[in-house]
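In the block that follows, a single chain appears as structure tokens, in the form predicted on its own.
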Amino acid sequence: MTEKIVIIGNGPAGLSAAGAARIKNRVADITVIDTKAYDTFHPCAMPFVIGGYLPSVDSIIENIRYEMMKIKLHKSSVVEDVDLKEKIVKVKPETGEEFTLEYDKLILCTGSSVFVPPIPGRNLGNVFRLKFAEDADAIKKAADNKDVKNTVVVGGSAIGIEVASELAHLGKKVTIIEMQPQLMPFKISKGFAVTVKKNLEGTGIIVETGVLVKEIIGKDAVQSVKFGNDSLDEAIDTELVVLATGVRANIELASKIDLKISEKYRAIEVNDKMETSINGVYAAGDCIVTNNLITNSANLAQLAGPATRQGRVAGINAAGGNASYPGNVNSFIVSSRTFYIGLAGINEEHAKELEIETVTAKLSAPIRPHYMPTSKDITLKLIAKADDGKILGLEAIGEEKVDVNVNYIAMAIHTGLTAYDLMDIDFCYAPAVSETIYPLVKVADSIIRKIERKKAKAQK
């Protein structure tokens, strides 16, 4: 009998699951159900549509050509319920009659939704959230209006910074309002957040931290934003607001069918095979809680990279394979028009919470020799265990090669390398592309010297 695999959701995880399942099982009956009216899109590219780096929203919408892989795709459709006993999925399309699908294996890739705080005025015109391609298109059209001169981005994490940068590139006055005391809270360290803030302010973006939006004011459309804290009330004129206030896992269906949900993270619990608490049901992507390789504890990744890898594992296993997902190190990169911010692993504050004794080193160094006309500095902050120099994380900011350094450290964490090991790696060198002594080696050397001084002091 032909294996029937049903995948709910066609984002990065669902797309990866479908492709991996087809490669593993060439004859399986694979069906994907998704709420979007188009096949799929590239969510991380949405800010570039807003800023005009990409010519239109069509640039990020893609036809997957599932028919070539003999995969069925039901667009503009919602899964209302799953009968676990009969193994039937109940589907309601936007138009047309409801129908059912039988399955042998089910994969939930239901993703996440934008969390919108209950701010008065959040439903006014020109107040946007950013989740789908059509959201990026709407923000772009609003920003192109010559009467829109002042903009506010609510939220100072990755997507907020990227949207703010693109709006600033369009010549708009941009203010980021972040309720936490720092930008990119719970991601980067306090000290590094100061560096990020200075870089953003250097591009003309106004950054307000430690304050929250109290009200969005206007008649039909937004006219101003009131913000502050217990002791402060301020208002700023604006014609456009983007709510970059984080996301929450979509677990409504999972809860309805009694999958085990993490009480702390409000996401679906899975094992390293991407199996849920119910046999034959898998899950992947933003809707799951997964393992952090450094802390060996549960965490939310909610990034496209981990989602694709999780989807691959779920797809292989649903199709009869035996793949495993070890966990993530939460490596990611944030892009502005003038610089990049990168992170892999944990920062020193997170390590302190976990009672891990650490050594850190921060330095700025040229990515190419100083005599080269294209030489630019990159700032790296490396964190390692104090006893053996095992790499725990990296924070990086610069105009180039931030991704390269973050990827090196992600690999170092995955393989258990130490700062001492980094000193022995044969990094390539040519003046046109890199320094003789790679910046990562310099910061590793600084870590080692601190560890050795501490050891020497202890021996006295």
Contents of the next structure:
Protein chains: 2
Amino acid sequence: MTEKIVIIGNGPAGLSAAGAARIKNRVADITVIDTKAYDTFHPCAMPFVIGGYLPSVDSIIENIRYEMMKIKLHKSSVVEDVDLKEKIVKVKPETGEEFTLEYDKLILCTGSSVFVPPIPGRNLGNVFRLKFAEDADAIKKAADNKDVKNTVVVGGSAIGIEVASELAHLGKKVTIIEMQPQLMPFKISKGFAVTVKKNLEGTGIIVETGVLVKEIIGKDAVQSVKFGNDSLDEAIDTELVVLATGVRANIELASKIDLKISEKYRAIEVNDKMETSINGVYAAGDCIVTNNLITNSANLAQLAGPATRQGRVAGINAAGGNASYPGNVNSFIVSSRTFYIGLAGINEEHAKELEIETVTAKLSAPIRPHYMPTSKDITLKLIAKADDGKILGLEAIGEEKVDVNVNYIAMAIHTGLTAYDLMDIDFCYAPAVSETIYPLVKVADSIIRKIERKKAKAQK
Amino acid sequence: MTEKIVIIGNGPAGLSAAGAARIKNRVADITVIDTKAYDTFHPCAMPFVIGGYLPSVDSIIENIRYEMMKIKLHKSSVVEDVDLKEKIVKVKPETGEEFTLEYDKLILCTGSSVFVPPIPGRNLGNVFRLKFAEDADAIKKAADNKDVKNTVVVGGSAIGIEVASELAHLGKKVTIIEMQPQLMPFKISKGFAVTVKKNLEGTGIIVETGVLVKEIIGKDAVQSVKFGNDSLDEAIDTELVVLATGVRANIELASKIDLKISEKYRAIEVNDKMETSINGVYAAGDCIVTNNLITNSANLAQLAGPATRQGRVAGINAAGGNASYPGNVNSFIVSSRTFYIGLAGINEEHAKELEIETVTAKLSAPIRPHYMPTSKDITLKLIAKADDGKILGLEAIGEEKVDVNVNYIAMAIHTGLTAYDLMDIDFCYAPAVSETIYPLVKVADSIIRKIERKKAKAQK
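For comparison with the form predicted on its own, provide the form predicted together with a further copy of the same chain.
Full assembly next; the chain just shown is listed first.
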């Protein structure tokens, strides 16, 4: 009998699961169900729609050639329930009759939703959240209004920084308001957050950290934002607010059918095969909690990259294959118009929590030789274990090569390399692309020298 | 007593050895002796001087702050002999008296020289070789003459391609004449060489392979070049010839003092500590034969990257430390004005010689999402072991990200990764820098599918 695979959700994880399942099993009956009215879109490109780097929201909405792959897609449809005994999915389309689908294997890729704290005034006009293509379109249209001069972005993590950069590029006055005492909290180190803040301020963005948005004020549309802390009350006039206050896993359906949910992370638990607690049911993407390769414990990745890799594994396994996903290493990149911020692994504060003794080194060095017209600096902060120099993480900021330095360190962590090992890698060299000695090798060399000095001291 | 370290040669290896020795030993007496009249220069940037991308040869000549590091440099000086018993180096400066230097540790970084076959007419005017900064300057000056319209580059390897690209950029007619039946012989696969040829021809360069230069004809200056093979005789008018016919290790001094020389490679033999066959004498850079990590056998690297890494190890060890150099993996990049050619590891033909059964996959895929204005394709050819998918090598061509794909594969080879492992690496993603699924991951996935299909067939 033909295997029936049903995939709920057509974001990065669902897409990847469907494709991988089809490649693994040429004859399986594969169906994807999604709430959106369009096939899919590229969430990470939404800031570029807002800032006009992409001409319109149509640029990031995409038709998937599912017909060619003989995959059925039900758009604008919600899965209301699953009958685990009968192996039936109950689908409610936006228009038309409810229907059911049988499955042999089920993959939940239900994603995440923007979490907005109950700030008074959060439903006023020109107060936006950013999750779907239509949100990007709405923000873009609002920002196109020349009377919108002052903008506020609530939340200083990746999406907040990216949206702020695009609004600044449009010539708006932009204020980022971050509740935590630093930008990109829980992601980058305190020290590196200062570097990031300086870089953002260099582009004219105002950064307020350690302050809470207390109220959004306006009649129909927003007029000002009140923020502060116990001892401070401030207000800022604004005509546009974007709430980039984080996301939460969509686990309503998973809870309903009693899949095991991580209490701490409020996301679906899976093993390295992407199997949930119920036989034949897989999950992948923003809705799951997965393994972190550095801490070897649960974490939320909630990024398109890991979602795609997890989706592939779920798809292959649902189609009868045998793939596994070892986990993520916190690889991360944020793009502003003028520079990138990247990280992989953990930072000093994380290491302290994990009681790992570390050595760190930070430097700025040219990515190409100083005599090349395209020479420019990148700033790298590397962290390694104090005893053996095992690489734990990297923070990076610069106009170029941030992504690749993140990737080198992601590979180093995956393979357990030390700072000493980085001395040996046969990195290629040509003046048009690199320095003879890469900035990453220079910062690893600093780590080695610190370790060697410590050892020499200890021997005395 | 203060340790005396003498380094012969101030190219990438010598420079790196001097710096590393100084860091390891703050008080050692370090002396560098070099034949050049200037401190050092950047050989890999010479083509950019010729093509005018860099304003003049001064851009690539550099003063090293040796005074700050308390390192002595004797310029324009040749080491004529070494007394191994007395540990004395005999130095002949271009002007002035001969002198001697005592050493405790000696590091030979004597580099390589352009090898020019005995072609009749090779000493005519406007026939150049390219090894030192002054050669680049001379070629540039000759090319600046508007009567120089037709140029010939003899040799289709890296330096030949780079010089040809720069001459083409200046509007010259350029013909590359390569003796072997393909471009970049012994470096890239036959199939990939066809791709490289097409790309070069796309920039207007004429490529003649499998033909030998028989004679260079002219009165004072070159007027034409005769080339062909047993059954073919052709001639081409030209006003400028660059002989990019390869390099050979400088081993005169090493031979004189009876260091062990590889017969096959005509270069100095060293172990992974960069120790030669004589106690206290180290060698690094273009003059040595070193380990290849893939074949686990001797090879010539003769590139600035490996030279720098080897020099560092020699410097540390000479200064009393304990570093080692495991070997190179053939990482390589060639830059033209419009695209890059890169490789790491071995190709099909190498693998065949080594009797390794392989699987290869080649694809062109966008480095950034198709909807981004900066999207462009890269072409990757990956090779892996047929049984377990262990990565053996990569060939790459494209306008961007060639270097980093080479480096990812260099890291993969260093750490023994398989195509399966590449599926798991937590590569970062942002539309401004990458696709969700990297071209490298896509081509690794093709390898996996081929292996799985073979396995499935074998099971039937």
